[in-house]
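The data below hold one chain only, encoded as structure tokens and taken in the form predicted alone.
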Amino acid sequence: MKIYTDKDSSLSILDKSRIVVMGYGNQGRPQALNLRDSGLDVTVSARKGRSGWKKAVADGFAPVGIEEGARLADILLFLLPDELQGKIYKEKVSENLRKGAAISFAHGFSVAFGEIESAAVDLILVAPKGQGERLRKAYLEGSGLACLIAVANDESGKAEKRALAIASGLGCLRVGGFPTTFREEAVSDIFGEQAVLCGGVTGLIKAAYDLLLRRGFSPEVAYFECFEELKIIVDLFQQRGFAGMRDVISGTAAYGGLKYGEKLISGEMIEGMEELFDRIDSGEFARDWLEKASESPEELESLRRQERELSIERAGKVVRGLYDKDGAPKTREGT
């Protein structure tokens, strides 16, 4: 696979180009104080008197409202939440866009799922793989998040070449863009959500702490156990791999996870998995989610309220007061 880098783009095809960042948010305020950084002409499009507005003239921008900034874009990078992207793109962006222009998204969604579509302007993706606060602080120190990289319209037949310079603007390319598709990214974005990073493994971790509960184990206890030495591992994972990380952990932990604890992911969860890929590859995930956050946003709220009233998350709250905002052991009295 095709890695790109800094080698294979140039700013230069973005000197004499608005860039109109839509959105500043997480991902809309780190991609505009970054390309802003590059050296890159960088205006901020935003709901007046909302939050991200108020942020956007702290941070020194002079921010303009929707409509003007799908006028005055030649670039535009449309960082809205995947919910609202639809409504305000047929509402006010797409009669105001220049011909020639083009849409940047830095998620799939809105365009795999036919939200968006456009011939007349160039559809770009340029996904940093991480939250905007990792892209900032990577960029800040000199380093870059990976990103991938797509064309769905190439009007001006320059798609490409603008998708790498923004891609290079935002010190992605410092580190690797792998090209992709929006239908490839988005389908495995959300289903990586939902069946491991914020679904499969947060749904393993309560499990496992209620049932150390239930068999007589302090809350606090399960707590370390179960969710506290969960970044240590998957540290590990990152630096290493699978197969590194047994290297470095005990033989007891090592043996037990090989032999016994992927025995877990029955063929009844396989065939779970398969479900929520079908229903997200056939659209009636984004369908629901779409229907859900126009008419009844409540339902999301509700299911929060229930997670933040359950017991590991009470015991989490005493853990995590064990250290300051940035990870680090705080001193106790008597110490």
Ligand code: NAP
Given for the second form:
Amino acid sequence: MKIYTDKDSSLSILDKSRIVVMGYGNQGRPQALNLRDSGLDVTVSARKGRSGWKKAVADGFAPVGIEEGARLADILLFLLPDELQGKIYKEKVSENLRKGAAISFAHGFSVAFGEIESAAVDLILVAPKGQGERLRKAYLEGSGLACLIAVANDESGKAEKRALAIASGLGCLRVGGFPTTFREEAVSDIFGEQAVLCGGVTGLIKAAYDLLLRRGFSPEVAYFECFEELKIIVDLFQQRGFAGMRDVISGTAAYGGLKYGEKLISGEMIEGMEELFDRIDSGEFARDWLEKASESPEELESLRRQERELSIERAGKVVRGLYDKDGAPKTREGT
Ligand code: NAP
Ligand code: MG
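Output block for the form predicted together with the named molecule, input the form predicted alone:
All chains and molecules follow, beginning with the one already shown.
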């Protein structure tokens, strides 16, 4: 696979382009700051008087409203929440876009699932693989985050060059840009969230913790073993791969994990994963989420509330309370 770097891109293609970053949140703020620090002409577009607008002013931008942002943009970085993008695009953005403009997304969701279709402008994807805060921190340290890059519509004939230049301005091409499609990025990103990152792993931890409590173990001990040490292991396999991680853990842990632990992932669980995939791939998940986000937001609120009330969250507070925010131990009376 071709991996793009700064050598494949030229920022000068954006010399006369006004870049409008619409939405000044998790991704919008770091992306706007990185692009400005890369010497590009960046304007922030946000809702007047709200927190994004205020932060943009504090960071030295002179923000404009949503419609105005759409009118001014040669390249519009569309960094609003996915569940609102289709509606805001139809009501406030689409009719205001300039001919020859490009919309750049950080996630393939809206285009892949048909919320946004436009034959009149470039549709490009530059999806940094990580949270906005990390994107900014890495940029300031002279590094970057890898990103995925795609083109869904090339109206100007230079959509790919524009995508590469944005990726370069964000600092991502210091590391690497991987070609993909909107659909591949959207389906795999959501599948990864559900099957592993934000569902599979959290569900596994909760189930293992609950089992230890049922067998009479204390919440704090169960928390240490099933939750607290996860980060240590993840850091190890992120740095060294799975096999490298096994090399530096005990033989007991390596043997038990490989011979018995991984057998947990059995037929029924794989079938469940296939169902997750099919629900996402068919667009059913996107339809369900968009409907819930607009018609019954209380469902997500209730799911969040139930999680906050779990025993493992209480045990976590006790354990996390042993350290200050930088991970240093708190000195406590009597110890
Ligand atoms: P976000 O922080 O949740 O929201 C961005 C901004 O949208 C907020 O600051 C909010 O500003 C504004 N907003 C909310 N409702 C609005 C409305 N009705 N009209 C106008 N503005 C509104 O979004 P995000 O997490 O950065 O996500 C943006 C894109 O980046 C998405 O496509 C997402 O998938 C992608 N992405 C996110 C991450 C991540 O780590 N979060 C990682 C990779 C890609 P105000 O309330 O202040 O107006
Ligand atoms: Mg995601």
